[in-house]
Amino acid sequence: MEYRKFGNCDFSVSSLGFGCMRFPVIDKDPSKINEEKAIAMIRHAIDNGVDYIDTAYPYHGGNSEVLVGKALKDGYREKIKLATKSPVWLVKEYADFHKYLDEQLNKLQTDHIDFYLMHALNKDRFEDLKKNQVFKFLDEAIASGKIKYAGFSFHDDEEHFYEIVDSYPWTFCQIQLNYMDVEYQAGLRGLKYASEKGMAVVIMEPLKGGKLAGNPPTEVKELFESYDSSRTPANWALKWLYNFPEVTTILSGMSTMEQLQENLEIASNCKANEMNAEELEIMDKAKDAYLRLTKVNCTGCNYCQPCPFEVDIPRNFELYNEGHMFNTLEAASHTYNNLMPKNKSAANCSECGKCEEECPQNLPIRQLLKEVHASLGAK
């Protein structure tokens, strides 16, 4: 396992971080974590060098922090740096900051959180946080020892990223980055800007919600195999990120032990500035191929869920994208019309707009759902 310096801090963390958002679940219910499998995965990761564990208040219906607290018993808490995130959308007054922090400490069964993030910041949320004296809270929480280092995760445009970075002496930030999203939100420029300010930069969505780890379209597959047929799509995507020395750690939300094993192997064999010119050219060509095929830039984060009208928005977009990317529109249409419950389909959208308020990708979901139904609905 490679370890990278955490910004201007005097310690390093593992280049692979365990993201606790996609644990194995029971009966396909995200709130029902398979505790035995999830705990085994976390401990296996730690035993093999991972020392950055990242969770958040809403993950798995509020149960991720509880599970992590259980997994970190028996001496595992002392082996890692623990990150979690303040549910800033629930903060209505200053006292709420402390209320939720204390609740999280209790759920995680710890007396301190190493890395505490203001969760999913955008312009509007940040303005609300400032009105509620967020910087005062962070200073007090650090002084009390309840948190060690303050940071934020980000979902907005590049301009507002710089504004937030410059507003407070943050230790670190968490941004979405993968080879498909180099100019999306903070993007590569944001990565370099934060790093130049001395901040550690944690990467989320490195595989774009798993989409860059599956079976790629023929053109992409042939590109990868032309160089090295033994390397998986996930290997290419993660290696591209590890190539940037400004990247501190990459979060992967792993659902199976097999995914964990692959990520551990990749992390143990990737270093900064290691990709050659031919590999980098292949990555650029792969990006171009995907861009020609992808219809909706959805990562499957589920922030839009639950829909008041029960539409399974991520699943609709997944079917739509897969149908176009893998030339399987007929199969996608069959699933949409015959296997998806009618109340879950795009046709059930009432255009209330709640999903667009929550979407960290700022997608025009209502219009996109119309396009999904037009493409996949029964003719």
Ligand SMILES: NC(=O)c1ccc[n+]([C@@H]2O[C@H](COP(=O)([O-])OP(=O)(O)OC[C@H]3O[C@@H](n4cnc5c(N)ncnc54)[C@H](OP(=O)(O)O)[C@@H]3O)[C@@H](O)[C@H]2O)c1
Given for the second form:
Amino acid sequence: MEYRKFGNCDFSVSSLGFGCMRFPVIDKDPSKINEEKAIAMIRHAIDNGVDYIDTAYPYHGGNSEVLVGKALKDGYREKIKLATKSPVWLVKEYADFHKYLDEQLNKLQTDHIDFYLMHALNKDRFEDLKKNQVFKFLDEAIASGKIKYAGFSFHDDEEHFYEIVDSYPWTFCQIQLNYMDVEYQAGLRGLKYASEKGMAVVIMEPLKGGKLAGNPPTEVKELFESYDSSRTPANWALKWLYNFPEVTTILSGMSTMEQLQENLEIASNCKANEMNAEELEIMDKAKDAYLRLTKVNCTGCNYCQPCPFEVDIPRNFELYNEGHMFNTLEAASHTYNNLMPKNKSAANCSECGKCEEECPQNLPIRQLLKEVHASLGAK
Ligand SMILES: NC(=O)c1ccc[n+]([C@@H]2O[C@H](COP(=O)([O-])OP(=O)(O)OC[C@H]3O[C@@H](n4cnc5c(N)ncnc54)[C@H](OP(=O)(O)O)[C@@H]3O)[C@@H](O)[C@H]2O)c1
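Moving on from the form predicted on its own, kindly provide the form predicted in complex with the named molecule as a structure.
Up next: the whole complex, starting with the chain shown before.
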């Protein structure tokens, strides 16, 4: 495992972090974590050098923090640095910050959180937080020892990223970055800006929620194989990120032990500044191909779920994207009309718009669901 310096701090963290948002689950229900498997995975990761564990209040229907608390018993808590996030959308007044932090410490069975983030900030949320005196809260929580370092995760346009970075002496930030998203949200410019300010930069969605790790479209497959037929798509994507010295740690939300093992191996073998010009050109072309073929920029994070009308929004977008990316629209349409339960399909959208308030990608979900139905629905 490689360890990278945590911004201006005098310690390092493992270059692979464990993202606790995509544990193996039972009956495809995100709130029912397969505890035995998830605990085994977290402990295997720690036994193999991972020392950064990232969870959050809402992950797995509120059960991720509880699971992490259990996994970190038997001496594992002392071996790692623990990150979790304040559910800022629930904070209506100052006292709520403390209320949720105490609840989280309780769920995680710990007396302190190493890295505490304001979760999924955008312009509006940040304005609300400032009204509720977020900086006073962070100073107090650090002084009390309940949190060690303050940071934020970010989902909005680049300009707002700079405003937030410059507003407080944050130790670190968490941004979405992968080889498709170089110009999206904070993007590569945001990575460099925060790093130059001495902040540690933690990467989320490095495989775009798994989209860059599955079977790639033919064009991308051929590009990758022209250079090295043994390298997996996940390896290409993670290697590209590790190539940036400004990247501190990459969080991956691994769902199986095999994925964890592969990502551990990749993290052990990748260093900064080691990709050559030919490899970088391949990544550039792969990005262009994906951008051309992707209809909906959904990462499957599930923040939009549950839909009050039970529409499985990520699955509808996945079908739609796959149909276009692999030229299999007929098969996608068959699945949509015959295999997907009617209440889960795009046709069941009532346009309440609740999902759009939650989507970190700011997708116009209602409009996009109409497009999915027009494209895949029975003619
Ligand atoms: N703060 C925020 O606003 C925010 C938002 C999003 C994420 N996060 C954090 O960042 C973490 C990382 O983001 P992410 O979970 O989206 O990471 P990611 O690595 O982009 O996606 C994870 C998914 O990629 C697939 N995968 C991982 N390793 C693989 C491998 N070696 N081979 C094939 N597939 C592989 C799995 O998908 P399959 O299930 O398809 O196999 C897995 O569920 C999260 O877990 C969470 O802790 C934070």
